[in-house]
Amino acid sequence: MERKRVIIDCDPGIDDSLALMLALSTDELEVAGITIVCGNGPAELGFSNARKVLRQMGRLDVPVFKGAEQPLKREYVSALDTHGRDALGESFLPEVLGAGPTENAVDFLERELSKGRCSVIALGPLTNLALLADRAPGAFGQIEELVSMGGNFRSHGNCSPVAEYNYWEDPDAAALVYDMAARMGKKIHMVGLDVTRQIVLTPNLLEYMKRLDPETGEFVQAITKFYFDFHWEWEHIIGCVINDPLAVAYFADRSLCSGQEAYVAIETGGISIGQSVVDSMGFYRKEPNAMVLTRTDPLRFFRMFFGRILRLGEDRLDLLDTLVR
């Protein structure tokens, strides 16, 4: 088996550190870095959290690199509201100890894309994307492919009524990063909130999830309460929304998701900034820039999700059949 070397761009993050530990428990992957973002959570946060799931999961190999610590533009809101106040659900995990690497997140793009054959995870908002387009467009050039979770088509959006966090987040970075994909015909893999807001961790998952791995379990249990009480809150939903760990299973398996190829801008600025603008009908003539995906199965994505972050086999998930709607 072929694995594919992917580097991931985040903003840990609740959702974020459950598509790392889904990443890291895919054989089909290769994580040849982690690159932060600020988003979620300012990124020295984002760095920590991440090399606190590197700790769960053993692999403290893996290097994180931090990134920008601002929005191209404008002023940055962070989503504390959302992950906590440490940004993990008020975990307040140990810290791990030692400083990692130095270099920059994006220098570090730039030198390991420049080598070829490897792609991109975008978690969080596009910012450190888009840094690497606007100073190595060549290196931007050899994303083999990019997978970014943010946008919204037919579904409203999470920040706004019409926008998804991170493109709203930094809609300027967005922009540069879609009209990139444009000029050089490319096609950024869109997996928005059409498809995200279906991948609902429930009670009844997350009891599951400790029954068969008590560890694992104790730790999602650990950074999601936070999340499902947000959840409950505002949006009535017992359980909660995991958007990030789709596009890692999405990326592992295509045909978890599907969709169309359409033209996408996104708005910077208005009552509508960050709003991600499919063409579906094609209105502007121009070649497709992205695979906008609009339909997914959850049962599927649970199956794999719980059989990877646990090493099981399928015979030892057939609950999830009744357990997920």
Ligand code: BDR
Given for the second form:
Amino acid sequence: MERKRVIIDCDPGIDDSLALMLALSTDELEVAGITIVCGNGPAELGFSNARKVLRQMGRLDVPVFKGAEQPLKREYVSALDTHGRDALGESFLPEVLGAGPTENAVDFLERELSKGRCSVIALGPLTNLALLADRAPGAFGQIEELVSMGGNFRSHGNCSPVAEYNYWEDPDAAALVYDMAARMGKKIHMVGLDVTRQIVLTPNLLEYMKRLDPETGEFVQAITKFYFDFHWEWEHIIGCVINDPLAVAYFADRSLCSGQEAYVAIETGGISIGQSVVDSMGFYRKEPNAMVLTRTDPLRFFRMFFGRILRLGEDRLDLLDTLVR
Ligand code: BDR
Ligand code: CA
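Next block: the form predicted together with the named molecule, after the form predicted alone:
First the chain shown before, then all remaining chains and molecules of the complex.
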């Protein structure tokens, strides 16, 4: 089997951590490195959390690189209210000792992408990728496929009535990346809130995980408890929406989401700041620069997610049919 080489650009982050767990358990993927951008927490916390996840997965061999510490133009606003003071659900897991690589994330992206045959899954604000596109358009153009968890089309926002967090946090970066894709004739796979909102980790699913694999289940419980509380308080959901793992699942298996190609522009000012404007009707007469995903199948997602992270065969997954709504 030929493995797809990929760099994961992220801001862990509770759901980013679940996405990393899925990527590292997916045999079809070869994670060349993890690059960190400021987002849910400052880049320093994201770096430390990525290494905590790698330790949990027994994969400290995967290099982690720290990148942008602030958005391109706006002031940095963290999402620690959503992800906890340590950006990992206030699990306060012990730090991984040792310094880790010191190369900057954007330098690593440039070096690795220039070799060719490497994709990027972006799970946070697009600041690192915008810096790359600006500084090394050739390397940016070499990205085989770019999947971005971000934006929303028909679904409402989660940071403002119309904007999703990753694009809202650094709208200038998101705008630059989508513009660059348009200029290069590339299509970004936009895994936005229309599809990720359907992926809800419920208490029953968590319990199922703990019964089958207490160690992994307890790790996931430790990092999601805060997120459960947050969702109850703000969204009246019992459970939590886990956005980022769907982008990884979709990268590994395209049949998990479907949608339509369209030209997408990102608003950089005013009350709609950060909104992904999806020209689904072709008003702008521009070639599509995105594949906008609007449909998914939560049951198939959870079969994949649990099958991979708990290493379960199909016969152990049947109970999920009754647990996923
Ligand atoms: C996105 O924002 C972050 O809080 C999550 O990690 C996810 O990437 C969802 O809007
Ligand atoms: Ca994220």
